[in-house]
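Next up: just one chain, as structure tokens, the form predicted on its own.
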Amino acid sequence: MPALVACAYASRMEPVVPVTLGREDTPAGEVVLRRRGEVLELFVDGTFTMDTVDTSTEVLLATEALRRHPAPGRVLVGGLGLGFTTRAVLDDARVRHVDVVELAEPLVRWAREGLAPELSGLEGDRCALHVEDVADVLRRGAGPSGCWDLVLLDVDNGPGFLVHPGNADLYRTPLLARARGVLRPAGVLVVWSSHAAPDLEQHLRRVAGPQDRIEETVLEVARDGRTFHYALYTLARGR
């Protein structure tokens, strides 16, 4: 193998060294935002939570909710993540206002500072970022108030693979009833899960009204030679 070709081949094989963009301790654990080549990665409390390799399920969380409502004027997004769900919501011209609730204050601050292009430019006339626990917002104890046409929850990995055990209540009957309660008539609640969660579906059925509709949507994603099955759980409130 010629020397120049060998050097080029070796350089392609070298692992990409990640660059830390932000790192900060919070009461819920350390939050780390880093860049690995062109990929943006988010870690919370030492656990990988998401990156930009495949953002299709984050976008589908928004688009699946939006297509189920004829006039989604006001939207609540639980969990900022890397901003892809919120951006997909804002891409719909029918949406007048989005409240994004995120527990990790550094992540909200980094979004406002434009630390990474993927997160920048979200907050504006149609979008407000709130540093709150979405559970407290659903209990009407903190943050933005009022009712919403859509409520999208992507706070953790789902009930079976929690990053924070304290988030378990978000997938149980009392708080899901609160989430239903902040929906306007014909409003839609969608909960993202990294896995099929039949218990979550059963909790939604317990809080559903007689005219409500419950649906499970399984999403198949190929990544790194493997196939993953994520899920969306939807409660569409009757009029």
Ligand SMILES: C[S@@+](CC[C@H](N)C(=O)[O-])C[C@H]1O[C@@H](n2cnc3c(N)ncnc32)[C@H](O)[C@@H]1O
Second form
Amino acid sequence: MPALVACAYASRMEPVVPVTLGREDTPAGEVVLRRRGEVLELFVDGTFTMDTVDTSTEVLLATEALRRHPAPGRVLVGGLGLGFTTRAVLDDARVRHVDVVELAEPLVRWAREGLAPELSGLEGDRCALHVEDVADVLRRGAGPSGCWDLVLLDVDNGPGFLVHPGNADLYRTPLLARARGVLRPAGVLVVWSSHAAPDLEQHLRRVAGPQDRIEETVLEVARDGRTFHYALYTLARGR
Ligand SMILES: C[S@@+](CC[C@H](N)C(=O)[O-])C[C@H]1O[C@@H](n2cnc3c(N)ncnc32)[C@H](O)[C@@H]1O
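The form predicted together with this ligand is what I need now, so please give it after the form predicted on its own.
The complete assembly is shown below, putting the previous chain first.
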């Protein structure tokens, strides 16, 4: 039997059994963190949200915003997830403070308790985790206040594949205008999407000021033998 076939046969015979690290109900649905071999997986409200097979686009959400700003001192991250965007932000020494806003309280608790190494060690002098709905933070109704140089939003699988139906507003004009409103001059808002989202780009153009720049960045990711096109939508605020 050729080696490749033997390997496929063996993997069919011995599927990796996932191990649940944490499972809790929340008002916004069940949150599950589990380990499948080396891979860490997150499910929110019955929906696969992300895993650690390829986190390049979660990192790019941070690095694409960071490279567009000369002095990104304060950063707001919407959606802790498995912490890859936040860690990439913290890797930039220019960043003095990061506010991470996460809806699922258990996930924040597991990050604090060190349930999985990927999620551990984020909170500290330069980083605060907040249990809130990021929409409420943008509306100035809860959580951290002030203005930020970067606002990074990754709370769903994109506007066409919502984890929570209530998140739909985050991709529309009124809340995007709020997101622009919490940016300092020259600030940058970036929204992650698992698919091209022309409607989101249109909503961003509606809230943009005359000096703002809007960009779509398509990201190609190969996984499970398929090619996916994720996207980042950026609003760079004028000075
Ligand atoms: C795809 S994950 C984020 C991945 C993250 N960028 C990373 O690097 O790991 C989405 C996260 O957003 C959270 N979330 C969903 N809706 C939210 C909301 N309205 N406010 C804050 N967090 C939210 C989910 O619970 C989940 O942890």
